[in-house]
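Here's a solo chain for you in structure tokens, the form predicted on its own.
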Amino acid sequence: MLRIKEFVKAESLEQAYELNQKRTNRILGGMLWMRMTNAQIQKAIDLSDLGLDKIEETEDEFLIGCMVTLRQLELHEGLNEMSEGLVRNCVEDIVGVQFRNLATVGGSLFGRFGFSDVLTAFLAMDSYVELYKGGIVPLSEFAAMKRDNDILVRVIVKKTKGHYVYQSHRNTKTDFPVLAVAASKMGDEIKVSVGARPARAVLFAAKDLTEDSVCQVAQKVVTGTNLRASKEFRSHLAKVLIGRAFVQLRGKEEA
């Protein structure tokens, strides 16, 4: 059972950061995963009054506040047009609309959860995170970092021209993914992100969109076994989903 002794609405990021340095205090996101944990929190720190629940668009990038919900990502026309629907596709099967109206992008990324569709998708784009003390860090670096007491302020997605696709396999429509794959081709750069392995998502580079490259990337994917699928099935699925993603990318290139 989750127990919270005191609830604090932060008046500034500095106040939130200072409070968060104590191990018994926690930053709140959407609280949809945290509420399932067995923990006692001394002070729960709420960022909802800090204006971080907006998606701002500039000429070169999207600035996504940490309190933006998954539903906002799903419905944002500009972000989905730029990503060719990748962002919408990665969240539309996450539980249901009520859930997506509460779950936040900051909570989804900061947790670096092994089941995260959101981390998998954003890794395939030209994405960065802005940390309150750590500054701006490429998402691929942030995904590999250990969790600390910094605050993820916003996600930055560059408007890099390219093609983007998302693939996932679920045992049931709204369940966690058995495996998730996001792929992109930006100029000559091909990125492949594989998540729900069931470890946190990792990023690979491919040299081209051929079947040989599919096999080369799939062989690098380290998988594991849990209640949803075996290691062997996930390894087979990695090749299938990466192959489907590359077929989609080739179709977009030729269109």
Second form
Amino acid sequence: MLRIKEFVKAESLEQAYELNQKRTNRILGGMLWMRMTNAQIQKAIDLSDLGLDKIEETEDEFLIGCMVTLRQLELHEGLNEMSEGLVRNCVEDIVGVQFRNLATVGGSLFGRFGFSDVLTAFLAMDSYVELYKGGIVPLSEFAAMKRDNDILVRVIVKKTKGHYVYQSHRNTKTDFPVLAVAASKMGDEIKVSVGARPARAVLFAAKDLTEDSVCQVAQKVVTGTNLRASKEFRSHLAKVLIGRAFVQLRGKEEA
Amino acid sequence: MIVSMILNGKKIADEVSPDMTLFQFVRKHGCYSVKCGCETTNCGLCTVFLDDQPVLSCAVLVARVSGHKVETLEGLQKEAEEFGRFIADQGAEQCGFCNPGMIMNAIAMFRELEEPTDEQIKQYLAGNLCRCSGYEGQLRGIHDFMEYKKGGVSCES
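Counterpart to the form predicted on its own, namely the form predicted in complex with the partner chain:
Everything in the complex follows now, all chains and molecules, and the chain you saw is the first one.
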């Protein structure tokens, strides 16, 4: 059961950062995962009043505040047009509308959860995170970092021209994915992100969109067993989903 | 700590603990249509409107809601009754436990989507679990209600 001694609505990022340096204090995201943990929190730090719940669009990038909900991502026309629906596709099977109205992009990415559709999808785009003290770092680098007490302020997605696709397999429609794959082709660069292995998502590069490349990437995917599926099944799925993603990308290239 | 909000049109202020959820708060204030079915933020039974958006009240700290507007089924009585008749007419509910959450989210859908397709309906209501039915009755009730809204036949029950 989650217990909270004190609730603090942060008035600035500096205040939130200072409070967050104490191990027993915690920054609140959407709280959907945190509420199921068995933690004692001294001070729960809320960033809701800091104006970080907006998606700003500039000429060459999207600036997504950490308190933007998954539903906002799903409904944002510009972001979905640029990503060819990748962002919408990655969130639309996450529980229900009511859940996605609460879950935040900051909470999803900062947690670097193994099951995260959001992390998987954003890794395949030209994405960065803005950390309050750590500055701007590529999402792929952030995904591999250990958790610390910094604050994820924004996610930055560059409007890099390309094609984007998302594939996932779930045992039931609104469950965590058994495996998730996001792939993109930006110029000559092909990125393949594989999540829910069940460990956190990792990014691979592919040299082309051929069957050989599918096998090469799939072989590199390290999978594991949990309640949802076995390591062997996931490894098989990796080949299937990457294959489907490449077929989709080839189709988009030819269109 | 003290929180204040507009709950079903009435301004309410109350002393709460920092880890009290919105679900516990609305129940404390007599909104018994809001129920907790899963404890894992999956079933949709605790759906309320927070600033007109459907959310899972079991996952929201009431401290976060201070200064905002909250509506439960009790506050949407007319709208809920009107739609609920179509659900009942189809015998869509068996035990009826999921119904308040389902109706809340369906109302949110009708407000957001003018004429949802079957795929959109299923997608929108995916976060509302019913363990008695196969959702077919609810879908028929929604179709009938949409027809009625377009000037079709009213529900007799």
